[in-house]
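To begin, one chain is listed below as structure tokens, in the form predicted alone.
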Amino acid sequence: MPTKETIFDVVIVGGGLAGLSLSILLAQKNYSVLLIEKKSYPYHKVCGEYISNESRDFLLRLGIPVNSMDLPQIQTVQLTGVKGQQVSENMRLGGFGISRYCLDQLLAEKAIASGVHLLQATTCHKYSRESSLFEIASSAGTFRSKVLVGSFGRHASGNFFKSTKESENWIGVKYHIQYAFPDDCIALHTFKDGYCGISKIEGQQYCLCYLVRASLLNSYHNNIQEMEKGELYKNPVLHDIFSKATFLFEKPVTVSNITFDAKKPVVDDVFYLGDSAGAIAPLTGNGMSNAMRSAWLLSKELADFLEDKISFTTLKHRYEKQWNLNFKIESEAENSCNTSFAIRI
């Protein structure tokens, strides 16, 4: 177990995606890694559960089989309008469904594997930075380390950077259900104020996820149940899964306070990845890939770091600039066209 005297080249707040792949990353390289998880592996996480194909080679790099996991082959794309009017695309490259509990899961055994130290269940309370070292307070413990990297997604814990701009919440919406619906395709289905999108996963499970305005949900007093018939049943597709696929859950997994808002990939000396940087605006889709980007993005820099090629003012210059490159033009544009059926693959 590590003490307050072990100083971490690393230390990571959060354990989703970014988090795990930058562990693996670091580690696989012989760096000494602290990744702190404020729940326990498997867990269920809103997600759309689906990869791009782009993300195929890095999840082997990290030593995740996924050729061999017979998992579902993603190779169209279908939409349909709030009345249910359709339209259908083969996609360039494909994907592949794996729900996150299963993901996340393996992520955290090859990060120990590997030799990241996993705190799980614990949470982190606030950071604070002395010369040229950061301590970290969590329930488990005090820690240093060399480098802090917040990866815990849109909500922020303890000190560490919340965007103060007001905007719309969405709330995001997640089933595993069992449904009549072809294994290669993944269709977004539209209703007022959102979106729902269905595709497979692993074994005979599809997952069934909606991102919904939060001012939509308010209307119905919160009742997430009487929000679908109203809405969502409007679209006659929606209407056919909702009322004949068997939910898989007692009840959906939720995430509420989404927001959209430009953040920052470097603040105040601690570095962000994945959501914790900049959540992807909707019907964008490829949220995962993104996630494991920003990972792969980090780590090429932080190499250079702790090998003393690099300054940290440098390392903060070129990650701030690999992550413009990589995301900030490119968001911009989909937040100024939202409506566009712009699945990044």
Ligand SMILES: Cc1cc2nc3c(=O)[nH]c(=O)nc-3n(C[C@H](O)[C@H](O)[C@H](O)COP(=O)(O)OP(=O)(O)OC[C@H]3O[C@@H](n4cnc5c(N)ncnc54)[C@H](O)[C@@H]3O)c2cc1C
Contents of the next structure:
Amino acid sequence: MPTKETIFDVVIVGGGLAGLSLSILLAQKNYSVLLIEKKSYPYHKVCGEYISNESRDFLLRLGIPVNSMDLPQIQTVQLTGVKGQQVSENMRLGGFGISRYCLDQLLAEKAIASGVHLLQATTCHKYSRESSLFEIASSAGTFRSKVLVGSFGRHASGNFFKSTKESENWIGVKYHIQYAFPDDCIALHTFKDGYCGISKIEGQQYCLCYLVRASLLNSYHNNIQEMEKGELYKNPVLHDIFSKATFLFEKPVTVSNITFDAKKPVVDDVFYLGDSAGAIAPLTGNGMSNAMRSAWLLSKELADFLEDKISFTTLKHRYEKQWNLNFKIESEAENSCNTSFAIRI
Ligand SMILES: Cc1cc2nc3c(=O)[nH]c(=O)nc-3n(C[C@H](O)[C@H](O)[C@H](O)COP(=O)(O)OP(=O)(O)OC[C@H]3O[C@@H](n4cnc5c(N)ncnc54)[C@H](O)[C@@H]3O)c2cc1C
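Would you generate the structure of this protein in the form predicted in complex with the ligand, following the form predicted alone above?
Every chain and every other molecule in the complex is listed next, the one we just looked at coming first.
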């Protein structure tokens, strides 16, 4: 068990795709890494669970055998309008389906095997920085590191950076279901104030996941089933799915307070990755890939800093530059058109 006396090269707060990927990349280079995750693996997370093929090689390099796991290969996208009118298109790159329950667990196992100190069921509250060292306060005690990374997803706690902009709130809802639907297709079905995706994951399961304006759910007194009957069922395709599917969870997995505010990759000497840096593209196939890509970008720059080849200031500039080159236009576009559900699969 690490103590306050231990000085880690890097402490990472949040073990989603961004934090887990970075921890493995750094541990594989023999740096000492503490990853703090507030939940215990495996657990279900609201996500459409469709990963763009742009991340396939990256996951293979991390040691996740996605090519031999018999995962559904998804090559077609289908869209329906609120009244069920349909269009389909082949996707140039395509992707594959895998649940976060399975993927995050595999990455957590790989992190532990690579030498990462992984603290589960531990929440990070706040941090301070003195004499070039960070002190990180968590429910399991205080830890110290040379570098602090925030990869806690959309919701910041303590004094970690959060956007001050008050933007509109969205809710995410996810089920795993069984339903007669092609293995190689992802469908996005729109309804008033939201859209719902369906695509196959491992086993004979499909992920059914939607994003809806919080105001619509409020108008149904926060009753999800009533809102589904009153609004989602107006799209005949969604009506068919919801009335014929076998639902595999007792109740849906939900997440509230989703916003699409612009954020920053470096604030007050802390490095931000994935959704905590603002690279958000829900149900469009890119949020997970962006999280992994940001981990890869930071890992390259961090190695130079930890080898004393560059200063902390240069590290910050380099990561900011790389992040802006890779994501800035994308995240600005996302922020300016998120309510029109930009689809860039
Ligand atoms: C409805 C919906 C559908 C989506 N569908 C898709 C899709 O089909 N394909 C796709 O590529 N992307 C999709 N996304 C986006 C994708 O889920 C995210 O972009 C991705 O999960 C970001 O990864 P991350 O590691 O940054 O954050 P997360 O995966 O959210 O991980 C953050 C982690 O930090 C932990 N944490 C939070 N606070 C603390 C704390 N204080 N202390 C310790 N730990 C903490 C959390 O428990 C969590 O495990 C979807 C998003 C939504 C909302």
